[in-house]
Number of protein chains: 2
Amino acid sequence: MSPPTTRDKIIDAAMAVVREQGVAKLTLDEAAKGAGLSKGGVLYHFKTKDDLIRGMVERLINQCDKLQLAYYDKEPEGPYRWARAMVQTTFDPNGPASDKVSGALLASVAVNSELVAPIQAKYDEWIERIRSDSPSPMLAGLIGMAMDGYSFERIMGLKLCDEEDEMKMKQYILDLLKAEPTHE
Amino acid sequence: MSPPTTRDKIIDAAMAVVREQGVAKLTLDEAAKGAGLSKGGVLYHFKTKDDLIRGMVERLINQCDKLQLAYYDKEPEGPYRWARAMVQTTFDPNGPASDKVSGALLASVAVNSELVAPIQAKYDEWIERIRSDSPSPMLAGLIGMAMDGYSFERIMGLKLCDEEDEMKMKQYILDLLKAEPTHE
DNA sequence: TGCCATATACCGTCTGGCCGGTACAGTACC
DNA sequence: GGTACTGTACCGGCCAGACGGTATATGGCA
């Protein structure tokens, strides 16, 4: 990996602002300060604030997608392979539930709901993937919903259980995907 | 039900703004316009904007709680009664996935993350409830996460399937809660 | 090798608009 | 005449975006 470009540094800083101070505090000035340059500099790389958020969303999507593909490779073959990869991705510290990337979603919804569109597109793709190799699409769908729930809870700052319980839950879900090759 | 108070009308209008224009557009002026009065009028009822959001959050909590209790009464006795009530609540058109109430959560997170606190408190209570009568707390927890996922997806404007599939999913989940009285 | 031209990357300043909040002046009903 | 409520006018701060400028690198060319 080459050293992060200025563009990347700005996105990092913007994510950090959302995480630490909330979406409302995400200003060009603040992002600039975090990235170590001036607002003018930020506006050189991103023409508008919406553009910056687009960049954040793109980062979110790429990061999650890359992660999911990596986990897919690591998972053994067999039914529910994509679903298993999704579970691993969700609980990964760099996954969608991570503070580091999730700000993008929040920012996009808060500022301009049109900016969610690329997420929706990728989202459809993910769902399609998971359905493709799941003997019970319903079970896979349920678990997919739950993974979203987990991610969103983290983003919103709602805690439903401590970390120990989370690991148990992860294992429980993975067991479900082993034990029920052809449920229904 | 007595006719809605001005206070209620303001909250309704604020919710509508969040729903239709996004959190960023939620201003005192806009909420006032929606409620049919001036900003001064709004500020008479809510001393600050945070105060208004607190009101929205309170509304969200009360509405969901009331709904859940009502469904609990309607559900037949037996295991997973609270979990079943939660599923019904989630899919209810006035439930947490409803456009009409969900804006509160978004607004609170976006504007001032401290305002989420009352939600977290209620949230803990709901989780406790569900665990209390679930033979498999893991299954109940999974379904709870999925219900959150569904609600949040709606709030964010992400669609995972059409309405027909949603109803199938609801039925699938309710069947799970019948078929597995003592899973694990 | 020296000179100009252009592109890239960035800074600092300014401005116009928006928005939260204040102050105060009604109005209407009891 | 007081209380509950609503409107109007305004202030001060913040912020997106525009703009003009600067420094450095690159490349052509004589």
Contents of the next structure:
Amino acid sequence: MSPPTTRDKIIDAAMAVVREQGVAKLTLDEAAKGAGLSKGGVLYHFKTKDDLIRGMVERLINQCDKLQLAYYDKEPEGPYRWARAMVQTTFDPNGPASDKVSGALLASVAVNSELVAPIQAKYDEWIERIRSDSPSPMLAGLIGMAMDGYSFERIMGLKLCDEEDEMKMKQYILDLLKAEPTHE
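And the form predicted on its own, for comparison with the form predicted in complex with a further copy of the same chain?
This part shows the chain on its own.
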């Protein structure tokens, strides 16, 4: 594995600021300080705070995508393989939805619609993946919506049930994906 780039170090530092102090404290100066760089060193890679946030969003998207691809490789071939990988990714306790940065970035994205574009593009790709091997796109879509809700719950720090019930729900969802659809 290659050493982190300067850009990666800046994003790491920015994510640490958000985790420890909240998104309101994120500035290019704070990211520079955390990365051990001058502000000019940060400005070389990120012209504005929004550019830095965009980099952080892209990092989280890529982490999620990498995790989903790893789960896909582990899932047995057959119908709903991508949907099963999505469920596994969503319930992964180390996934991006468990990172405090996700909630902070969600708030930033909510106030700046330009930051939604990379999320939408990756989301479209994920939806196409799921549709590609789902005998019932309606079932896969419903489960996708449930996973979005569960992710949002985790991002917001809400706890609607205990870990045992979460694992029961995960298994129930995976069992639904094993059953043949009765109607569309």
